[in-house]
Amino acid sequence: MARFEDIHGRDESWAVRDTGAHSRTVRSMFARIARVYDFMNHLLSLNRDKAWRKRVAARLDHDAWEVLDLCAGTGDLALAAMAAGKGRVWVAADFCPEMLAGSRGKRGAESLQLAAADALALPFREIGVDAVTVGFGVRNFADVRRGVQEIARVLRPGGQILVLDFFRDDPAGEGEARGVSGPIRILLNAFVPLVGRLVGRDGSAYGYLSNSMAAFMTPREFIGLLEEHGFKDTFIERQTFGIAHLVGGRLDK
């Protein structure tokens, strides 16, 4: 990921110049680790990822009908929404079919509608869904701005966006906007690639995780991007000392 400034002079270190190459690299990486993805998520987060997904599900409106989970991976976030009784139709979309295949056999997976789809060019109608969730996927978008535009396109007015991710630390942030402390981040940066190499058998993939966190947006920067695209009632909710953040909002009517 390249660090550069946009025409307004804002730092956009999270932006990617060669979006095609980035997408191909990320898709190939997830295809390689699809079989160990769930196990590694639980191991690296000490099972906290399950609680984080439940928190996303708890934030969904009770009357949401169609829930679209982007970068759905093996379906865990969509299944968490289902288990919480949120939604009536659940679409799990991911641009890596190998990841979607990992949902097979999970409780409730037979009720998921699986879609091999790129978040930057969604094959869904405009104003079609009540809520869009993204668990640890926005950080992998080749073009975050374009991804948010697509989400806004398919959401109905008043619909929700809920994004759970490892945002970059915001040293100037306060309260819910603050990230983990420097020593914890240093530990994560060393621990994740090591475990990925020893247990996941793919050090480069889990090295990417650490690098992508360092190059991603802060929660406040992402809130700013949401507001640029018509979202209001935005919020930031820290998860586990700021290791992860839940960021969301509602598309203005």
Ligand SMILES: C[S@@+](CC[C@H](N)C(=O)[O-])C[C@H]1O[C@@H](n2cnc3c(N)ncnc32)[C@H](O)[C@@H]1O
Contents of the next structure:
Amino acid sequence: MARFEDIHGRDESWAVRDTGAHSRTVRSMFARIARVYDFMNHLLSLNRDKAWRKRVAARLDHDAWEVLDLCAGTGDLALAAMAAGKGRVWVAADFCPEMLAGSRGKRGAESLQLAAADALALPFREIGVDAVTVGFGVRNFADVRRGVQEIARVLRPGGQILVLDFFRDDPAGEGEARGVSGPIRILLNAFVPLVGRLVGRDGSAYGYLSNSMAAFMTPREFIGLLEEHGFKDTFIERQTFGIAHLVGGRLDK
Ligand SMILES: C[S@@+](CC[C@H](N)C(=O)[O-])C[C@H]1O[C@@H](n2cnc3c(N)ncnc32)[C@H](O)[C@@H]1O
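Switch from the form predicted on its own to the form predicted together with the named molecule and print that structure.
The complete assembly is shown below, putting the previous chain first.
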């Protein structure tokens, strides 16, 4: 099996492929907010984002060796899992180099292999990684189905997928699939773009957050998509009043 280190040496394979207008728009938006991304993340989530990433780390198999963190941004998910002692070889892939650059200087970042790569067209052969993690990335995919297909292609049989995101509220969702209550949703929809405009100086980027959530899947719909693509042992874990959900499963191929 090809090691990530081997692939990493082939520079030409890291070129970001163009997956269309939506991807270009998302990429340039993240390039614009890259410098304030971490600060705004902690502010807007009142630091809950750190606890959510720790839940991903806790769910990651102890024997997962090679882990691909897609939509890695400034590396916080991979770094949180590494700090928790999970994974040995970590590749942080993102199609926005400005976001990846934000990982520099963080504790443990020297052990991260950075890859400029589009999650919808991964520049990897069928390599069989032990786990794929995606934090707040899937919602941005131009084609979620294609993203799940790509993840299934690069995972080994039995490999884990762990997706943390802001899913669309599911009115019929119960238990772990429950979203936030109406008043909290109204508050979030007002608070996030306002703080984005005042502090992040980019109301449109933070308005995008609410719009992309409303247009995204519910946690149960996403689980259905995973199962269609051969994932089993799927689960949903509700985070902080249902603001975010951690969804995952294991490839059964
Ligand atoms: C909200 S940030 C999340 C960053 C990080 N995972 C975290 O937990 O903070 C979303 C990231 O996904 C990246 N992204 C969105 N769509 C992508 C795609 N198709 N391929 C690769 N990266 C993508 C963006 O560039 C951005 O860095």
